[in-house]
Amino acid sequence: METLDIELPRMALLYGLCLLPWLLLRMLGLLLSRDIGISVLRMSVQLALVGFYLKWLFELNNPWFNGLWILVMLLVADFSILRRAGLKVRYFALVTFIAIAFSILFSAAFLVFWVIRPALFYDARYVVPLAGMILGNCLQGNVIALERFYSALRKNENEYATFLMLGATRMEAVRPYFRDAIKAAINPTIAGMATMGLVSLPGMMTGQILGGSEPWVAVKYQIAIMVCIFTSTTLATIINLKLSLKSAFNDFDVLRDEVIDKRS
């Protein structure tokens, strides 16, 4: 049973639905017409291009092109994380890339090689969407962790300095902020897992059911992807924060002011 296609006239009708929130926001005095228009346009163009590319990628199913696409996703995520966290890219780009690349590739490889086991381990229909779903959720966790950690350090510089003067090492002095940042990063995933199936049907499961999969198969895939998302987010945020400390502090354990992007 194939998923029903949405024809172009009905897609146009769907875009018309955006007029309702636009009108309500305008009535509230929120002039967001330009932002809404740009966002909807960018989403449509980007997804259309990705749709064409993925169709070609799935048909070709070449391991080198599959790997290249995942590399592109990792690089885009790297820069997006740092911009949204308000940190200078040139100081943290490498450590953030290492953290997300290791955690994503580890979880995705475990899921594909050991759990799903497709006929071709590099099968684009499994590797690309699964890695993308894990990365998308991991991205948000890293933004929260970095933003929370460095905002807390800047806000509590005197407290941090006091810990250092009392003989604490850099890691001991930042530990309270480190723990709070990690907790904030993984809390949405934990809450999502705790309420999944009761509050909402998750996207991957819904997509598989619409695609004709048996509900129980969709459930197993959803559980698998959530476990991988939780693992990747936890690994990436811990590694990212830990590695970022060397770039963020000078030789005297003082937070370097130039690593913060003042434009954010």
Given for the second form:
Amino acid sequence: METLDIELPRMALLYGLCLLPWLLLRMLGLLLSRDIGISVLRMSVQLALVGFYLKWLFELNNPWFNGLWILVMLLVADFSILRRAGLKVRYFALVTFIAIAFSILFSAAFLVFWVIRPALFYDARYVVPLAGMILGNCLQGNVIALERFYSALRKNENEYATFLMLGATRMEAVRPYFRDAIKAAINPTIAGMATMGLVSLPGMMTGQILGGSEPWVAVKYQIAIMVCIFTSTTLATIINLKLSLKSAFNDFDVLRDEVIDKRS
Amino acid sequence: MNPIIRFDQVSVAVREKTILSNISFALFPGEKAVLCGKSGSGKSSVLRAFIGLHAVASGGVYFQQMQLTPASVHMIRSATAYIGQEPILGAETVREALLLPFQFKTHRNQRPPDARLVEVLNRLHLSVDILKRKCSRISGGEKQRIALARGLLLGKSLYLLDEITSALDAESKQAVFDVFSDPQLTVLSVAHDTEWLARCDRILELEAGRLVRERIHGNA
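Can I get the form predicted in complex with its partner chain as well, since the one above is the form predicted alone?
And the full complex, kicking off with our chain again.
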């Protein structure tokens, strides 16, 4: 079954739908025209470019180019995580990259090599979207984990120092904040799995059904991707927080002021 | 006799601002010393520098002849009790707060029996019933005594006290004075309380991060 294409005039009609929320927001006195305009424009341009690139990537289906695309996605995610978590890139770029690269590659490789098993293990049609979906969710988790952890440490500086004075090692003293940060990072994924199919139909499954897949196949892919998202988010946040401690603290276990990006 | 605390030409800078300059003094076992001076003169910074919470820019900080370094800081902190004006108990109930340090690897095998908890509470004029109470429901004075009790349970002999007497009621103050009359305990404190100052052996006066005068009890 072929998916129905949306012709350009109908795409223009679709953009017209944005006028309704824009009008309502304006009536409420929320002057967001500029933000809405920029966001819709950015989304359209970025997705159009990705569309062209993916078309070319799928046709070429070269393992090196596929790998390069994943590397670019990892680098963009790396910088995005640190910027949104309010941490200085120069201190954490390497550890965050290691954490997300290891977790994404581990989950994606597990899924592709052992579960889906396409004829070509590097098949762009599988590797690129699956890695992208896992990475997107992993990114959110890492932003939450890093932001929560370092905010809690700064807010509870005296409590952390008290733990050190009571004989705790650095790892023992940060443990309460570490656990809270990991919990906050993986909670949305756990809640998402618990309500999946009841509250909403997941995007990937909907896309596959629209693309002509059997619902049962789409369901199995959705379960596979959720398990991988859960695994990679948990792995990446734990590795990232643990590795970040080395850069974040001085030799006397005191949080270094200069690692926090005060502009954010 | 070797000093328990020694500052040798210590300077400390925080965010490129010098907060302590060339501080030198020594404190011997069993001595009670007080740091005094105006607000912002660097009194609390001396305490924080001793336990490595402020990085020493130059000079040396020593605990029993051992220099404060990344390798020794854990040992120095474990041997020292630091009690601030509003101590953080870090647990839900008072019993949990008292036993908190014994969850850490350093003290895991030293968990005291209940009889020892009762003995320490009595020494600080605290009732045994307080063990069941929530830390959020006890007074500032009680919090300070619980923090002190934790130090005693850990067998610490060096106490850094930051303005603890200012918020104490008469009963708590008496309990604290009783505890520190023990000649085994060494105290470096920040205080303005005249009663406490009169009991101290050594008075160190700070002004703009410099030690401007040191008086030994009985000397002008």
